[in-house]
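For reference, the chain that follows is the form predicted alone, supplied as structure tokens.
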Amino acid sequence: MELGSITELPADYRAEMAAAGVTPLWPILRDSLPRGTPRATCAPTHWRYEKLRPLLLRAGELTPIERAERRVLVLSGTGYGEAAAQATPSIYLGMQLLLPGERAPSHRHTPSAVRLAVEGDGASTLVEGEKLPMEPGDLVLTPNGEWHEHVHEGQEPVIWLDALDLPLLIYLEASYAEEAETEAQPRIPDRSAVEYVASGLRPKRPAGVAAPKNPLRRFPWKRTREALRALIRSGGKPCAEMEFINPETGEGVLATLGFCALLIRAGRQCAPARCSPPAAFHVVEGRGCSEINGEKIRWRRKDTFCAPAFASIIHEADEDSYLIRIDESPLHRKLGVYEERANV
């Protein structure tokens, strides 16, 4: 059924529309409600890693940390134009640089966060107190609402991929920070290092002592990486994949956004269903490609780059490659509206 246009309306009725604060539906419907698939803005963009690291060092030698605050280069989806802070509808990706003795201050905000290491050693994220190293490849989050910094006291340049939930948080006139004093010492040990050392313990606590909202705020790499590894021996196949969650609740890690670690074997393919969410992948290790909608993207290792809602996806490895996976499946569950169809 083909529907009417606007400008088949007279020009009188028009104007009173307008003057009354009124649009029509029906020459707006088929984009607001498409015929069974969303229509994407996000489309499949590639970063590569090459190109923004000298561009962020010379960033460090143009603007001091005092002036900055949060020193980062957005990572701007090519369906959005070039000035726009987000990946995809919910993901705003930032890749951001601290240099050696340098403290970015304590602040914190609506918009929940994880930090994904990229390169050198040295630095932490110190959140609501407890203090979590930052080397490649980990994962640390700052929920929404909690007070964070980050510091370095190491010597080479430090550099992370920051994934947050903002566009969602603009779009519903619901993000702002607070700034706050630093933290003059850590008061909580890292929590990955002392009370979740192993898959499936958990502290004992006394009856009517409740588990922090957040337990576990950093996900070492090395631990990933070692579980994604016994899981493809185990199982033979040319791919795993293992999702971040909360160890008390098991549930995801925030309330948005989700987090998977996916290993691919080299020189085999995997190809996922087709997904509602539209996703984020980083490169933690290794080199391969993928075909996003018939579109071949070439990456390598710390490169990052995004697919659009049900996109059509085809991995393949070179070598035995390790990505993060990002999405905003916790958001479409509980919305009611997270889907998956046969990659065909």
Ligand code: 1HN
Second form
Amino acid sequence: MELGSITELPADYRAEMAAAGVTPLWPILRDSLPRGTPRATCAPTHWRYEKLRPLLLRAGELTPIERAERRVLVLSGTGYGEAAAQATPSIYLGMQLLLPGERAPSHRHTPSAVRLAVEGDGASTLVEGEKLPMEPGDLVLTPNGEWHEHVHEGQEPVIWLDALDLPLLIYLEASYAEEAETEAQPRIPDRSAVEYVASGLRPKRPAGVAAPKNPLRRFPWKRTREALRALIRSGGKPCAEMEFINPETGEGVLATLGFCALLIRAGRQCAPARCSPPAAFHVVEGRGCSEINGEKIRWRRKDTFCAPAFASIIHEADEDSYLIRIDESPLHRKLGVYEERANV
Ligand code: 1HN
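Next block: the form predicted together with this ligand, after the form predicted alone:
In what comes next, the whole complex appears, and the chain from above leads the way.
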């Protein structure tokens, strides 16, 4: 049975409803609850690094850091229209440039952020005083509420990809920031090099002393890459996948967004199950193609792309390819709506 539309209601009734601050549900019911599968606004989108890089470097000439605070070009998902500040419903992505000697001042906010280092050496993020170097492929966390600033002590431009749960926090009307009065924070060393040097080992703490809430804030690329290579050697499969986790709890690194590293072997395909959460992918190394809902995205090193809810995805690598997947699975799991369906 087709449900009634708004236009078949008398004009005086519609005017009286509007005046009373109400609206009928039936004309919008199917839109809110489509049958069987959600309707995605998010559309597959490909951002080529070779296009972003010159634009970012030009932003470096046009806008001094003092006039930008964060010199970022936001990756607008095509499904959300021009100049949209989102790639998926809950994932914001931006490419950030910091030039030698520059400093992006300290602040903290309710959205959580993760940096994925793309190019250049010598820059670090200071998070709650911990100095986290950002070398290409590194994953660096700035969970919500933590003071953070960026410094650059190297010689060449540094570029990284920011991923934040900002669209969700904006939707929740819970997004805000505070700026710090002070200059650079006191520095403690990177815990990936001090307390969490080997997986399966953590510092012994006396009874009653809790582990830090966000113990490991930097995942050096070298270790991630080695872990993927070991897994793929042992498994004999076309694709290996590792999850970034909090080593003290075994949970994901953030409450909202999940992060995985993927290795797809040269000449091989992998077709993961269609899953409910939308996702974004960043190519750390390699070259290949991903077919997303029938749309082919031919990617290269440092490119970024995204896929909507329940997307059918087939990855194919021309050479051994390393991707980082950012997805909304922690949200879906917490809400009890996480699903996987066969990739047909
Ligand atoms: C932010 O804090 C950073 O700290 C980058 O580098 C991008 C986009 C929206 C809101 C906060 C950063 C951001 C951001």
